[in-house]
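Just one chain follows, in the form predicted alone, and it is written as structure tokens.
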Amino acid sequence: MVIVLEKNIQEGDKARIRSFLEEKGLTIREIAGVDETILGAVGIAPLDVREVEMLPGVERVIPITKPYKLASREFKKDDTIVPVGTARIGGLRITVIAGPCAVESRDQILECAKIVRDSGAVMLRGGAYKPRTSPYSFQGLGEEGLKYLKEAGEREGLPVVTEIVATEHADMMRDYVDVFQIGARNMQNFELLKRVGALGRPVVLKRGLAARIEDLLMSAEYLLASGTDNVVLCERGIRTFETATRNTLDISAIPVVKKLSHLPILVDPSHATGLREKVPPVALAAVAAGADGLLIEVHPDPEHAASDGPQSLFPGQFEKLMRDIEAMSPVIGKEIQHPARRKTGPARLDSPEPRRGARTRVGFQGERGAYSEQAIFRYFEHEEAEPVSFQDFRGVFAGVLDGSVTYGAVPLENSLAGSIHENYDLLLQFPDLKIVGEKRIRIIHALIGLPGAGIEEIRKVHSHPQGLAQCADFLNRHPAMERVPFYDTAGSVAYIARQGRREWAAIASREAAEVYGMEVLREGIETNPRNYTRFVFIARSGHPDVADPDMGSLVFSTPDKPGALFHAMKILADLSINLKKLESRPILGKPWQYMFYLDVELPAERASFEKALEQLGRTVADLRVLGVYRA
């Protein structure tokens, strides 16, 4: 059962509830959410729900109807994010785990680790113990292979994932492994599940060859009930009558699992297809279907691999697949997770290590549920960020300057509407602030109304003028809907929620509807789905420099003479610095004179950028670096 606690419960009451349940023989898990704290109680002890409901501090009790309790969405409504070193599985990032089917030699796994890391994988896979159909096939190198795997992972900064096939290996493997994998053949080896679960390590659990989704979740329940909180499911194809591929990938399992369980789910396209040319399209389909990541076999020389060579990607194929995933991920509102950088340096704004203590305050313009707030949560995915609302953009800049917030999130440009000139001007007007980060998010507009309202009832639609303009085709198809400009998209949702008029609606994000308890009447109503906004994060100039930046933003003016801008651009070209954006803005109080804003890619050799700044300083006027950061 799930026991929802009162918001202001006293610690003494919580302790008494715990003791009462534990005395009944139940195992207790506490989950602290944003809006409520719950206790999950599981076990075989009979208990009358009314006994629990009467305890002081209990708001309500929800029975869990599914046979799998801890893995159920009823137990935990928010998605679980599994931490593995600096990587995370789940949430808004796509995690790619890659490596050979088996560790064959020290040189082979060291080479493969470098290949997959350089292409963007965040974890290294490789089998040391290989359960094979034939007893005469390569069975793996055992503990020797684990030593090589660990060395390769440590050298490249990648956590390692490997399969455990026997309970007696558990204690020995614990010294080498970051994530245990339970293979398809062992999915219902319950003694192995209990032993691995008791280790408390993250576990990747593969679906069995003929297992139902419920069977998979029941196996996950064994792991969770035995002690680990971090279980990752993996769909790797099931046996059917089809023989064109090694297995049949049940891609529908991804959304089904997402609805039934809070656990993240990976897809293994290598075992699903068994053919390397089929792996990339199936991998992209899995990402599009909502998979939290991929488990992919890559080998430096697949044609001479000791096992599963036909399904292992060549290094070039894997590199292209990673680029394709990165190009596709913004369309589904996610981003591919990148490996931790090898270099050491000052802490980054988006450091994956969560901060301790107070939450980081980040200012944004608008109401709760605004797209700016979404950018904050995505950028600070691994930290406790507290969004702080400001009425206008200038207030955000001023709040960062006076220290009332640590960072500010401001939009700089939209892929359809162009640059937000006000914020370019504010960057110039606040010289003591600098850009320290960037996040791009897809803007998905929804028509939002009161719960129970229907589209046919709507007569007035409120939103920011940009929101109304970007949904013009939808509104044109509904001429009965009057367009009412409002100062903010999320603010328009808050407004119609307060007014309580069924015939009124707003255009904003799904997140805004959830914040104000409203209902999404239609989602994805924007005319052009290629609608993205680029947000930058600003901080005071004393903020530590970003480690290993790849972008820089500059501003300068030029002398009033022919070729002045050309000469500035030539400096960048001669030093092989790629110009990503050039924007001009009038200089306040100086008619017909302009400042130029530039975004450039930083070269691998930072000295080239420093040399460019030195040369620009002798060629242009008022040169200022707005920030160097990671895009």
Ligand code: PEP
Second form
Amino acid sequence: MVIVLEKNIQEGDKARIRSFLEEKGLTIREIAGVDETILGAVGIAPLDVREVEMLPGVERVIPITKPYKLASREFKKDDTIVPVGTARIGGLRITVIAGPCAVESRDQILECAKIVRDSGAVMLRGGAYKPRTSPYSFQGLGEEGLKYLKEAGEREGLPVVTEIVATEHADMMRDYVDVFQIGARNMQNFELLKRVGALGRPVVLKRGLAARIEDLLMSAEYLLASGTDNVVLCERGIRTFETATRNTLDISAIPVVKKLSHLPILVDPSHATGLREKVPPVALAAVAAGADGLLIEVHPDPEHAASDGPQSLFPGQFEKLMRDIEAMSPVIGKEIQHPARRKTGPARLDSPEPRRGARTRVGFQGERGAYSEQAIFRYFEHEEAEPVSFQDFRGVFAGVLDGSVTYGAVPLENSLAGSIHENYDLLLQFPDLKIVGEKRIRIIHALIGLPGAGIEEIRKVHSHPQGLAQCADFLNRHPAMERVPFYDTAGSVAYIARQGRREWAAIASREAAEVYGMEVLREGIETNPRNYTRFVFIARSGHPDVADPDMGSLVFSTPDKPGALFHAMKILADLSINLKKLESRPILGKPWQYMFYLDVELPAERASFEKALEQLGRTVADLRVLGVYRA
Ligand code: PEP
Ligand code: MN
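Switch from the form predicted alone to the form predicted in complex with the ligand and print that structure.
Below is the entire complex, every chain and molecule, led by the chain shown above.
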């Protein structure tokens, strides 16, 4: 059962609830969520729910109806995010784990680690114990293979994932392994599950060849009940009558698992298909279906691989796939995770691991549920960032400057509506602030009404004029809906929630509906689905520099003479610096004079950028670097 505790519960009451349950023979897990703290109690003790409900400090008790308890969504409503070193699995990121089927030699795994890391994998896979169908096939290098795997992982800054096949290997493997993999053939080896669970390390649990989703979750329950909180499920195809592929990928397992469980789920398109040409399309489909990441076999020379060569990607194929995943991720509201050393983001500058209770304050304009708030949650983690609402953009900038928030998140441009000039101007007016990061968010508008309201009842639709304009086709198809301009999208949801009128609706994000307890009547009503907003994160200029920046934003004015802008551009061209954006803005107080805003790709050779700045400094006026960051 799940025991939801009162918000301001006394420690003494909490301890009494715990010991009451423990005396009954139940095992207790405490989960501190964003909104509430719960105790999960599992075990076989017969217990009257009412007895627990009456204990001081208990808000309510929810029985868990599923046979798996700790793994169930009823037990924990927020998605579990599994930390592995500085990488994570789950939430709004896509985590790619790649490497060969088996560690074959030191050179092979070192080379492979470099290949997969260069293309953006965040963890390295490689088997040292291979459960092969035939006893005559390559069985893996054993402990020697683990040593090479660990060395390769350390060299590239990638945590390593490898399969454990026997309980007696557990202690030895602990020295080499970041994430234990339980293979498909061992999914129901319960002694192995108990032993691995007790190690407390993250585990990737693969679905058995003929296992139902419920069986998979029951196996996850063994791991969780034995002592690890960090279980990652993996769909790797199941046996069916189909023989065209090695297994049949059960793609619908992803949304099914997401509903039943809080645990993240990866997809292994390599073992699912058994054929390398089928791996990229299936991998993309898995990501589109909501997988939290992929486990992919990549080999420097697949044609000579000791195992699973036909399904292993060539390095070039893997690189292309990673680019495609990166391009697709924002469409589904996710981000591909980048490897540790190149990691972006201010949160990671000072705290690679989430620190409970020490949330970073990030300012945004608007009300709770605004798209800016989503940008914050995608840039940081829910548990890391505390969004702080400001009435206007200037307030956000001022808040960062006076230190009441560490960062500010402001939109700079929308793919349909263009630049948000006010923020460009504010960047100039606050010279002590700089851009330290960015996030692009796909804008998905929803029609939001009171719970239980029907679309046909709606007569008035409130939203920011841009929100209304972006949903013009939908509104034209529903002529009974009158458009009511409002100052803010999320604010319009708060407003209709307060007014409580069934025939009123608002246009905003699904998140805004959740914040205000409203219902999404229709999602995805924007006319153009290619609607993205680019947010930047600003901090005080003393903020530490971002590691491995790849984008720079500059601003300058030019003398009023022929070729002035051309000369500035020539400096960039001669140094092979790629210009991503150039825009002019009137200079405040100087009619008909303009500032130029530039975004440039930072060259791998950082010295050329410094050189460009030095040369620009001699050619243009008022040169300022607004920030260098990772785009
Ligand atoms: C593997 O990932 O190397 C493997 C053997 O996979 P599975 O257990 O899914 O067959
Ligand atoms: Mn394999």
